[in-house]
Each structure stands twice: as structure tokens, then as C-alpha cells.
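Only one chain is shown below, in C-alpha cells, and it's the form predicted alone.
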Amino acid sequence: MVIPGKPQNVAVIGAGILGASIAWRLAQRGIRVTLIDKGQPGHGASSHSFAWINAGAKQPIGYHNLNRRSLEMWRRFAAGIGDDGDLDSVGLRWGGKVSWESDPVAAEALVARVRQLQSWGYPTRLVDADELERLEPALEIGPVAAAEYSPNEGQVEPQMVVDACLRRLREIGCEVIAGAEVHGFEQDDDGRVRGLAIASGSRDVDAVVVAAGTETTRLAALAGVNVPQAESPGVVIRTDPLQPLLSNVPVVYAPPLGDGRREIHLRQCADGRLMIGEGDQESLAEDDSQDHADDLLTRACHYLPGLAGARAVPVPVGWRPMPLDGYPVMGFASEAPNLYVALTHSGVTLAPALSQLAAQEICDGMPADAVLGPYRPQRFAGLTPDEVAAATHPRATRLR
């Protein structure tokens, strides 16, 4: 059955994690998927994201809903995309999360977080500090004024993921197109697009999925869609590959150690090599020297003691998506009725559950609208200056 009205022939641009996502989902359901990359897929954001499924850094709680629903589809999503429906394929690990204050001050602000998350149903829950050891004994605490626990949480491997839904997708003749950029959409008189322009000619189109990223503003721009960033710089940095040394819980976040600098945060990847950044994971940082890659390590060795002898490898600063106040953005454009806006900052916690409304909105003609009504690219439409700089995320702000 055909259902009527629904696209045959779509070109996903961005094969980061979401846009690969999107294109795995749509082309599940039957459609003819191109998708294309201005670089190497999962080469971008998604290559410099801690890789942190949560929810529970998430607010208010209608987005904090939206990141807990999608937390929960990662097992099934992952088995969909893994090879053989193993999940390791994707490096997705369980175990939770843990972090500590040993500052008065900052433990009564955890204190009231965890309590907040407790009354929106989530499970995390507080510790002392014998528990924190016993669930992370590879971990030097110290000083311990307040410590939580949040079993659900994990982390993931993105570029694992997109490269397993590349594979799915060329497994049924799907065309993925790397190093190619999209240089304008032909559109209608209404504003749809009916073809795009890459460097190897036109591709006609029934639909469009922009799902590029920090890219999403100028692309969308081209069809005459307002979609606004905030500049959100970050840096991580990552080790050698070491021996496992996070027994059982994958995240953790550590407090500042006094000295005026943030706290620490530090995960080990599939390959064995840790991730560390500092604050959380919308502080802007811009400093990728080797010097500020020793400190981190360094700050990371007073807690886990075992990366004593590894050594920083820094990763150039990293731009993420950041939608202008923070939030989704997701949902067909009115300005091209056929153009559909994918971008979002929590691409990894989200994927699941995005490209899965997104190729039903795509698919079905159903919208979504009690969960994505918020997130709408509408929201954008005839701001004015004054405007942009209320809607600013307050962590991020300078603009795109």
C-alpha cells in the first residue's frame, strides 16, 4: 500500500548520528534515501560529543520527557542498526552515572536536582560516600558533602552508530554521498523543493531532511528558512588506548579540585580511550593546546588513579549544533511545506526518538505535534534582533 502523499525519493544532508539516524529510519519504511555529507560522515559534531545518554541534565520537563523516551528506545534502536543486533557494534554500555560535590554550597544545588528529578518519576537517587566507592572502585573520591546515582544513563559510540546505519543503509542500495556540499535547493513557486544542486549535478527530490548540524542555518537559509544558532564551542580530550578502567559505572563527573578551575567529566570509549572535558556539557571552551590537555589529564589522574603514564591527545575544538534557545528544532518548514529541519544539541540521548517521529512525520503525514509542537522551526520566523537576544541559550552566546 501507498500511502498517498508520501515522499519516494529523499535526500537526508548531514550523516552525523541524527541525520544518519533519519535516513536508517526513513529508509525503513520503504523510501528511496540519499544521503550526503559535505565531509566524511560522523566526522563533525558527532565526532567531539562526550556520548552521555541522559536525561537527567535535561529541562523543563516536557524536554526532559522527551530525552527520558529516548533513553529508553537506545537498546532497540541499537539492535536495529548493529550488525547481527549486537549492540557492542555501536558501543552502546549501561551502568549509570555518578557525580559528587564535596562544596557545601554546590552539594545543597545537587541535593535539589536530584530531588526535582525524583519527583518527575526518574531514577536517580543520592549516595554516600561508602556507596560511591563500592559502585565505582577505581575512583579516589575525597572529601564527599553530597553524591547521586543514576543507574539508567550510558554512553554510546557515534561514530559506531553511524557508520553501522551506513551500512545498513547500502545494504538495501540506499546511496550515501561523502565530500559532496550542497550548493542550493530548486524550489517551486510555493517554496517546495524539487531538486538540490551538488557538485556532481542536480538530484531531483520529493523531500529534503537538513540534518546538518551547525550547517543546518546556512543550508535551511538557501530555502529561504530562518533557523538560528548560537555559537557553542567545546573541547574534550582523549587518551591513549588504555586497560578497562571504569569497572562499573561508564560516566563520571567529578568536582572542581579548589583551585578556580571547573569540574571534570570522563567516560572510557570502546577502544579503550578515555574522553575528559570540563563543566558541563554546554560550557563553551576554546582551548585545544597541548598544555590544556596535560591539565585535564592531570585534574582526571586525581580521580582515577589509574591513568597514571597515559598521555592527552587534544582534539580540536569542536562547534556543536545550538539551536538559539537551546532547544530541538525539528518539523517541515513553511516556507518549503517539503523541507524538513532536523537539529538538535543532545543529537546522541535524542537520535531514537527524533528519527523515529521524524519518518513518521515524513512517512505518515501525521504530525507529532504532542511532542514536538514545542520544537517547531516556525518559532524562529520574523524575530527581530531584539528577539534573537532574549531567545539566546544562556550557555551559548554568540551568534551564528
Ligand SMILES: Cc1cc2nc3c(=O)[nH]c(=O)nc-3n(C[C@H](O)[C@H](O)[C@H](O)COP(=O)(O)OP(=O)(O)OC[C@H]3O[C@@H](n4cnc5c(N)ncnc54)[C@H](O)[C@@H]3O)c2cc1C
Second form
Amino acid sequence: MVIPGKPQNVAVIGAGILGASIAWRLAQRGIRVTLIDKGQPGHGASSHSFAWINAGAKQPIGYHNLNRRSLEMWRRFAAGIGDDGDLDSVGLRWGGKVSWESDPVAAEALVARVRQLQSWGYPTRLVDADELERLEPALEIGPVAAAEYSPNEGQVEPQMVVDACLRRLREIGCEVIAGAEVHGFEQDDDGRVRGLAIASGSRDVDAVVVAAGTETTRLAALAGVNVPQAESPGVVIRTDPLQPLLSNVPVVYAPPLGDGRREIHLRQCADGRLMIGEGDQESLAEDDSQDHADDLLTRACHYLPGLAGARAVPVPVGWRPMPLDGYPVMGFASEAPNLYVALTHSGVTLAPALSQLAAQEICDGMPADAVLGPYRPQRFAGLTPDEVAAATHPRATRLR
Ligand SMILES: Cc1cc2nc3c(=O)[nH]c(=O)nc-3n(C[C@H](O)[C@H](O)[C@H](O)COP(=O)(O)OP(=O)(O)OC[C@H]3O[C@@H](n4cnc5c(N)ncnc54)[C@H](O)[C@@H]3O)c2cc1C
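Having displayed the form predicted alone, please output the structure of the form predicted together with this ligand.
Now the complete complex, all chains and molecules, led by this one.
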């Protein structure tokens, strides 16, 4: 579903990492872009993100490949938006990820996953305890039943990415409107969006991108478009700023400490604060208390003794934008043919690729079906309640 001719005047609703990236890509293509956010740009899910850039945790292979394509685009994307091409100005840091298991059953799963990724040509490999210690001497690893190193993975700072996109947009004269909620669409008889209703009045548009994160479902519904989501709360706490602790490998997944506990993951931000979460990238968590933050810090300290004396800073629950089946929703809607939906989990990893693909589809009118075909909004049309239940991501506690 494409619009004929290149639109001149496009509004992007939502200035998280995905919307800001799409706005920048569109502006690069000569489009007059207006980027609108109801709050502060970057303060949605993007501000809660662990922001690990990876493809190793993604399946099946088609989705893994999309993430991998994006991972490999990050350096050039960051150079494009960064101040004078400086990767540090968006907090991009490579060096890989290590993970290990002390439990034999969990170790078997880790080895099987590494073997699968290797069969997909992904540069991950098994390492022994000695190599793990050499890779990241700051870690106190304890017993190791199996360990893995993925050297191509990294991290970035979503707020710095959003801020950089906004700077570039403003430099070329695009409008960024913060604190303005879009609360409706003016549509013609064919469903095409002609204008947006925002607090300060209406704005005419040739096309609109809805990149409103968890709010995408509610907003798209106002234009008659069904984009179902699952609720997916997550908690990643922070410490106060510390001197650099991890010298080589920025992203660490360490095994559970005791039965019934989950693994923890940690990384150090550009400002020196450590981020600590538990479980995997999609684990549900709603405890944002000081006690829980203290507990996470204690567990992290076990593996990273340099954390001793740090202060745990709780962070409120973050809600992941989570399409019903867990996969991206990208493309023009049938019900509103010039409304482009951009909703995804793993949006930090995926921002470079999805923004490039969205801008290309919007500007060139040629669907990138070979890549985005499985991720169209149309896949949710006319689902019965049973089909919705069957399609629902296994981690979804309830529908949004
Ligand atoms: C705890 C947690 C950990 C994560 N870890 C990772 C990770 O390690 N790696 C990874 O790749 N991804 C991770 N993610 C996912 C990733 O952070 C998200 O996919 C990404 O941030 C989504 O960006 P977005 O721009 O789509 O949404 P958001 O950042 O939520 O931005 C949406 C914006 O839309 C605005 N908006 C909403 N409604 C309206 C309206 N009506 N009018 C105007 N504006 C509106 C909001 O104010 C908001 O700023 C994690 C997410 C969470 C919560």
C-alpha cells in the first residue's frame, strides 16, 4: 500500500528514538518534516531502555537478519546524526557482550543458542573461563559451565541520539514541537489524513508517521487503524555516576544468583552511571522500589566488585512498545493510506534500519516488501479473539 508521488509535508508523531530517526531520514530526503511530541522528546520508552544493540537475542532468522542489518548500520547512522560525525556525541560504544551460565542445564541452552547463531553466520563464539576473565578483567565471574562472547554488539545512549536528531532537524529548518499532543486526524472520504488535531489547532499534512510508542495503538485507532499491542513493563535501575568500570566489554549478562532468581544484565552509560536489569530483553518487571534497586545493585556487585560503595537509584517502570506478536509493525495502513505506522520493540537496535526503510517507502512510493513484508499492519486486520490470543507474544500479560 503506497501513496503516489513524493509527499512534501510530513508530520511524524512521537519523538522517541524511532520517530526522531525517521524524521531525520525524511529531512535528508528533502521532505518538510514536523516532528511532534506530547511530552519531552526522548522521555518515552527510549529513556527506560537498556539500549543494547544486538541481533543475538532475536529469532527467527528473518527477524535476526533485520536486527543484524540495523546493527551493522549503526556506525554510519551515528556519524550522520552526531555532532561533526562524532560517534561519542550519541554515546555509541562497541566492544561486544559476554554472557555465561553456572547451571549445567542453562549452559546447554547457551551452547545450543551459540551454535544456532553460528549456523546463521553471526560472529558469536564460546569462550572458556580464562578467556572470559581476560576479555573483561573487572568481572568476578565465579563458576562457569558455559560462556559466550559476541564481539560485534554494543550500546548507545537513546537520549543523545534523539537530541542529535533534533539538532540536525532544526539546523535544516524543520520544526520540532514538544509538549503538543496529537489528539485526532482529519480524514477525507478515502481515509487519507489531511490534517492533525493538536492542542494549538490543526495542521495540514500530505502524510503522517505514527511513531508514538505504546500510544500508537490508541492514536492509530482514531484513524480507524488496528495496531494491537501487548503490555510489557520493564525495570532497569541506575547507579550514581562512577569512574569507568568495564574496560573492554560494555554489555554483560551474568547468571542468576540462587534458585528462583533471574540473570542480571548491566552496562555503563556515557555519563558513568551503571544500568542494571534482570532477566532477558523482554522480561516483565514492575518492581521499581528502592528495595528492589538495592537488591539488583547487590547482585551486580557480586560480579563487578568495583561497584562497591555505589548508590542504587530506582527508575520507574518503563513500558516497552510491544506489538501484539512481538515483531515490528511498519508500513502504510489500508484504512488510512497515507498514514505510516512505525511501532517496534528493540527500537534502539532497529532505529537505523527501520528509519531508512520507512523514509524510502514514504519518499519513493516503492514498498520494501522483501524486508518489511512480514511486518505490515495489515496482518492484524480481521483477527478473531482466538486468533488474537494465538498471535499474542508469549510474554504478554494482557492486551493494551
Ligand atoms: C526496560 C526496557 C529495556 C529495553 N531494552 C532495550 C535494549 O536493550 N535494546 C533495544 O534495542 N531496545 C530496548 N528496549 C526497547 C526500546 O527502548 C524501544 O523499542 C524504543 O525506545 C521505542 O522507541 P519509540 O521511539 O518507538 O517509542 P518512545 O521512546 O516511547 O517514543 C514515543 C513518543 O511518542 C510520544 N507520543 C505518544 N503519544 C503521542 C501523541 N498523541 N501526540 C504526540 N506525541 C505522542 C511520546 O511522548 C514519546 O516521546 C527496551 C525498552 C524498555 C522499556
